[in-house]
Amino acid sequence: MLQRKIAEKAARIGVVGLGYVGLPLALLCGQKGFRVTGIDSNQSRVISLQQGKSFITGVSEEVLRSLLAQGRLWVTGNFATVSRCDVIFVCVPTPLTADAKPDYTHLFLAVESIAAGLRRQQIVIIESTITPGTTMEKILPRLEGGGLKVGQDFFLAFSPERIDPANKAYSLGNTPKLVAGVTPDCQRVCQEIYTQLGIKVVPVSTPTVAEMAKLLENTYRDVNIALVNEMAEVCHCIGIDIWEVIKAAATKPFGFHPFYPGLGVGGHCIPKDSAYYIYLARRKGRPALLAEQARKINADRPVKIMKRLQTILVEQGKALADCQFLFLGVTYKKDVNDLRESPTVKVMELLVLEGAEVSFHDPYIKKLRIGNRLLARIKLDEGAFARYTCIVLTVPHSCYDVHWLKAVCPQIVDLTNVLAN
């Protein structure tokens, strides 16, 4: 009957998290003729969200506003509406303690909001990341302790988030999805909402399969980052350039997929699943140790990166302590305005703890903090330049004039390689 009802666009949507994952996947299933009922703790959000504003770079105002004129979208912050949704998505974020364990803080709630009104015919997929055996182990036995059982009266699946911001080759619509039902009707509902939405969908299984099949599409991506990071130091050494020994290895058409230097790596993804991965892997009692070895030497490179500024400083017979850097670019990458995680963050910070003085620009942060200062986004100028001992380009944003920057400031830190280009 559910499945009817999604098929014929007859079912109401919920999604509960409307962030980075939540707010996307809401939009789409509104435009594909869902009504949509957003949900979020966040009030601030909420408001704005409601009065169409978004807070995300690439998510348009235009069809959020679009949406909330049709009805086909409410925003609110009371969980208890999720009861009368027929799909219910969970995007709700899922960081790492302060000792790198998974904080289920959020998801919990959010499970517990939903078994609280949980009735027939409902179906939650959730989205977010988890370790492998969650979703059976943890969320499960908390959806079914009303009474109502899976595959039977309610349906459970796993289908995680594959979010890349500002990619302008894949997005929401065009990613495949993973879907893994508990029971295989859940699987079979679980399909028929995405398929709805013009989403491919590959099947998996079991949850626990798509759970780890999550961790292993970034851990993948952290390992190999730690590789080229580790090989750029190597390079520096022995003075050889790692932009031009990654072209010349991109050219094999087998076996090779180019990945780049960086200040470490950021975001809501990576850091995180692959810190994921090492916590499930040791408490399993196998340790993950190329994981890991990879995460330290991500997590270390905003230090070599402080260090290599401070080299490059004392060859001019100057001190840290003594210098104005402006850091151009702080978000974690290109052409977003997400600060999470952001390894420009963590070098700024460095350098203030060595007595230096920071200063920023950004076109999507207009304010930051650093340390117990708030920091206004500078005026990006030819003579804004001249008030800095050092100026680094640490994300190549889209709009930033790379002939410009050449022409005024000859002597800046290009840590991008876009101004050897």
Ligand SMILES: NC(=O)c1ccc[n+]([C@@H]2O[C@H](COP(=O)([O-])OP(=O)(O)OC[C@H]3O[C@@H](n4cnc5c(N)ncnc54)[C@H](O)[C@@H]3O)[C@@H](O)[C@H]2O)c1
The other form holds:
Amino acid sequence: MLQRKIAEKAARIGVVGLGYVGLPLALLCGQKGFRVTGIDSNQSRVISLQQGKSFITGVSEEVLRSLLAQGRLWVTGNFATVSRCDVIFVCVPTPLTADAKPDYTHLFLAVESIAAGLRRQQIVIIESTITPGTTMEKILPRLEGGGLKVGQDFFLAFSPERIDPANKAYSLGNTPKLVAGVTPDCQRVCQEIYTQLGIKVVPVSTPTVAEMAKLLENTYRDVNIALVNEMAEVCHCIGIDIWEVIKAAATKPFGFHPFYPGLGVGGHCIPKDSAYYIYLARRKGRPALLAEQARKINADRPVKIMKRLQTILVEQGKALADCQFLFLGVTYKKDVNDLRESPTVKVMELLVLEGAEVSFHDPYIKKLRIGNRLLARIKLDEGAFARYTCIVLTVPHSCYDVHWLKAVCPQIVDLTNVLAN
Ligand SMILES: NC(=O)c1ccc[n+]([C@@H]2O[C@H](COP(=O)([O-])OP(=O)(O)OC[C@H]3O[C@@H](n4cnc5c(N)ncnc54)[C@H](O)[C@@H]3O)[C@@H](O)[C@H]2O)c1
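For comparison with the form predicted alone, please write out the form predicted together with this ligand.
Then the entire complex follows, led off by the chain already shown.
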């Protein structure tokens, strides 16, 4: 019944959590002809979305406004509306606690609110990243607590989000999606919805396999980035250029995928997801030593970068405490406006602890808190550079004019290698 309703686009969609994952999904559902209710607990986010303002780079305000105007998308903070939805996507944050354990506060709150109004012929699809076993052991019992039975009365599936913000080649619509239903009927209904959204579905036998696959995807990146970060230091010791080494290795047409060194790993995904894997492995008594070491290497990178900047300045006869730094790019990644786990911010905080002054420019960020100081973005013009002892290119946002930077600021410390090309 529900499958047919989805195929006829008569099903009402609910998206819980309108962030980097939930908002693009809600818009895609609306564009594909579904009526969508977007529910978020952050009232100011709800109000700005209701006014047609997108806070995410790459999410079109034109599409948002058009869907709101057509009545295809309705944004609310009222959780009671979720019970009216036939398909409920859960896209809430799943961060880490201070001691690097999964923090499921948002997830459990959302699931318990859904459970309170759960009715027959609804499907709940978890897209948030979670540790293997969570769908079956933690989410299913909460949903079945009211007496409804999964696979008969309602449906449950796990389908991890793979969105890569600012990736121009791969978006939500053209990235295949792993789908794992708790029962065969859950699988069928879940596959139907993604198929109707035009997304290629890859069926997976159980939610636990899909949960681990998501952790593999991101731990793989954490480990490989750690490898090149470590090798960058070894190359520095022997006086060769890691970027040239990677370029040379990447000419091999098989068995090698290039990763690049940097200030560390940021965002709401890679560092957190490999920490989830590390936590799970330790809890099961089989520590994931490679992933643990990689996490440590990447987490230590801001300290290494701070020390490298210190060495550069000492060679010029300057002490950190007397220096004014300007950082170009502070978000965790090129062309996104997301500051979560930004390694540049960590480097800036370390420098401030050493007594240095820090300033920044970033096209996506107007104000930045570093320790107890609130910094305002500087105006980037030729005259700006003269005020600083050290200018560091940290995030190569597309809007930075490489030729102009090279011409007006030849002494710039380029941690991204874009100026070399
Ligand atoms: N950001 C990415 O690139 C990315 C990629 C793949 C997977 N993920 C995963 O997707 C999930 C969501 O990540 P995100 O980056 O979209 O997070 P986000 O912080 O951008 O957005 C989450 C939204 O959920 C809202 N929220 C929190 N608790 C809620 C509740 N109980 N009810 C309703 N709304 C609630 C928040 O207010 C916020 O607007 C996480 O598990 C993350 O690991 C993120």
